[in-house]
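Read the single chain below, which is given as structure tokens and is the form predicted alone.
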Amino acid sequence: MARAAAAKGVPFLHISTDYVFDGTGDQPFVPGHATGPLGAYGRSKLKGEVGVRAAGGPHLILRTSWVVSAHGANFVKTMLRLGGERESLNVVADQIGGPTPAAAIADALLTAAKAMTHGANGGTHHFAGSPDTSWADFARAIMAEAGLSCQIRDIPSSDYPTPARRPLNSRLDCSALDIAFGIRRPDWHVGLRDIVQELRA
């Protein structure tokens, strides 16, 4: 698809995510920081990104994190589900990462869309929801958000094994997008009470 709009001039947008980077640290990536992923889906994306660059033509390659939304799986879905069938739930407490709705990256990819029609550039940039939080403080909101009882306990990454290791640090600085665009990290408070209110509809 990459070459295809090569071929034709036409600009190519690409999501790609955090889990290109391995995680380490407490500071935002940036996007020129070095890459290092930690498992095959890291990978994957990664090497998608390389054959999107390699097409040569015009592109944004747009890295995101922790998408969420009214639609499909995903953490506010599955809260949603377990806040209202149990009293307690143990979520993740040492992963950090920005929340961000499905919405404001259709929103962000229009927007540069339209300018990378008009002569932008693209490049690789960051979008993350605002602001960094934990698995387990995401999942206070989204209770408190839908009017649920249900508890959170903070546990660590290691009492939580996944079959694909998921890196601590999800922070992304998004800081380039926003010069290039005029793109500003979406407030994930916003996005979450809108796509609660989606779901009661």
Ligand SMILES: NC(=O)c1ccc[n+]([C@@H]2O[C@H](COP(=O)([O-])OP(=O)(O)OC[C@H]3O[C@@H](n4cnc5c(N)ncnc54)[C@H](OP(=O)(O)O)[C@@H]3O)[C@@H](O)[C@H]2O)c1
Second form
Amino acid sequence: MARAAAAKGVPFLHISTDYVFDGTGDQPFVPGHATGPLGAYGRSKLKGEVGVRAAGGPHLILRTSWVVSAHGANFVKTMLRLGGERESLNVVADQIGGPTPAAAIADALLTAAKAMTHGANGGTHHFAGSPDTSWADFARAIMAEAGLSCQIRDIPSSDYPTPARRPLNSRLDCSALDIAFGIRRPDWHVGLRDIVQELRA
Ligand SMILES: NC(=O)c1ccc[n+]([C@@H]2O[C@H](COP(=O)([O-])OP(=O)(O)OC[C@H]3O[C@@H](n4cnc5c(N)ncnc54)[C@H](OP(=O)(O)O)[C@@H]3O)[C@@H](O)[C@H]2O)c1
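Let's see the other form, the form predicted together with the ligand, since the form predicted alone is already up.
What follows is the entire complex, opening with the chain shown before.
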């Protein structure tokens, strides 16, 4: 697809992920930071990025994280379901990142696409909701927004083993996207409220 777009000079938008990084440290990753995926998903996404760049056309690679929405399966919907069924939940508290409403990603991509159609440069950028938080604190915010009394207990990732290793640090430095396109990090509290309202409706 990137090669076909390049052949026609059409800007190509590619959604990528914080999983291209190794998740070490506690500082936000800038777009130029060395990549080091921990698993097959991150490796395949990184290959996608490499392929898009190699196609040689105008492109925007937008790395995002912790995508949430009223649609599809995602953390917000899982928490709302479990929060309605249980009195308490154990949620990992040592993975930190920016929950990102899918609608905000769509808005950002539209803004960037319009600018690129008028000649703006693309490149590799980061876009994540603000402020950075842990899954556990995000779960608490979800319960509060939905009026659920389910208690969230902090646990370390080591107590929640998954087949694939997940990065502890998913913080993304999104300042380059603001400078290039005037696109700011969206406040995920607003997006969360919209998602809960959409699900209620
Ligand atoms: N979820 C996250 O937290 C997260 C974080 C960072 C980046 N991302 C990136 O965001 C993008 C979307 O992720 P997601 O979590 O929303 O994934 P998802 O829920 O699995 O949705 C993927 C979508 O792609 C469609 N699709 C898959 N293979 C396709 C194919 N061969 N041809 C056409 N359509 C195809 C699927 O169609 P069907 O519905 O018909 O299967 C589905 O609508 C991915 O690039 C992912 O790497 C996601």
